[in-house]
Amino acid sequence: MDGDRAKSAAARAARDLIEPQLAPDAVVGVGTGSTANLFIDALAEVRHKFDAAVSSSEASTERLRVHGIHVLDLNAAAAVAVYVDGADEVDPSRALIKGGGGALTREKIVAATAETFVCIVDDSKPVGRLGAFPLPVEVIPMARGLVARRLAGLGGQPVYRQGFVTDNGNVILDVHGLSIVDPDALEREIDHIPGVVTNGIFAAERPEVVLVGGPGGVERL
């Protein structure tokens, strides 16, 4: 199974998993990226079964609206039943690296709000240890130099993502060369650097379920 078919299988499996939990007043959280786009397409087939969606990016909001799904501002949602999103890496403890698309802050906020977080990936994303994928860190622009020096002090090689601005008006440093032995501790340490908005380690907000699409179908971690 190629990557796109594996992602599509995981996206449809997530739709099937959450469908019995949907109610007329339910709000579904949706992430950002190629796998999340496939989930949005699958979710559109059951849009009559829930009230609205909240989104982690402007791009996902537009795709939801094209499908006729009502999108709420997160502050207007009384509760978010479930959040479904992809990941760039997932380790055996279900800790993730996210943010390759630059929406990590909003993704982490929606994940923290949702009652359940379901992660959908293809079989290239599970790893024994996080860090081969460069870790995105969202930074207030004036702090870019300071944060880069602090990240280098942690053993990483931060690279400024040229020409990219997040939906929040900030910049991204992609940190190469990290071997993340303790994702919980490193997530906290990086978030305490002045000027960091958040980083792409999702350990405090691990998903309850990870669905992995591959040649043998979809496996649940």
Ligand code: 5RP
The other form holds:
Amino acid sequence: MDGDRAKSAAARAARDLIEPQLAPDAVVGVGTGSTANLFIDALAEVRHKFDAAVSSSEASTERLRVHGIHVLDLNAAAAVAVYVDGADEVDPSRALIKGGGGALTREKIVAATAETFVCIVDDSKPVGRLGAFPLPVEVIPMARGLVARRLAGLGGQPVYRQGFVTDNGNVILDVHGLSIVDPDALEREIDHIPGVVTNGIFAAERPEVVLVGGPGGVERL
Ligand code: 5RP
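What would the structure be for the form predicted together with ribulose-5-phosphate, given that what you showed me was the form predicted on its own?
Zooming out: every chain and molecule, the one shown earlier first.
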């Protein structure tokens, strides 16, 4: 099974998993990236069963609207029943690295709002320990130098994502060379550096469910 088919299998399994929770007043949170795009396509097949979506990026908002799915501002949503999104790495404790697509801040906000977070990945994403994928950190532009020096002090090699501006008008540092032994502690430590908006470790906001698509079908972690 190639990567796209595995992602598609996980996306459709997530749609099937959440379908019983859909109701005329339900709001669904939607992530960002190629796997989330496949979920949006699958969700569109049941768009008559829920009220609206909240989105983690301008790109996902556009794709939802093309499918005729109403997109609400998060502040206008009374509750978000479930959030479905991909990831760049998943460890055995279900801690994640996210932000390869640069949408980590809005993703973390919607994940924190939702009652349940369902993560959908292909079988290249589970790892024994987080950190081979460079950790994205969203930074206020004027703090880029300070944050880079502090991240280097933590043992990483931060690389400025050239030519990329987040939906929030900020920049991304991708931190190479981290071996993340304690994701909860490192998430908190990086978030305390002045100028950091969010980092791509999702440990405080771990998904309740991870669906992994692969040659044998979809496995639930
Ligand atoms: C975007 C993300 C994505 O979920 C992550 O990069 C995985 O992307 P893909 O589904 O394309 O492999 O965090 O900010």
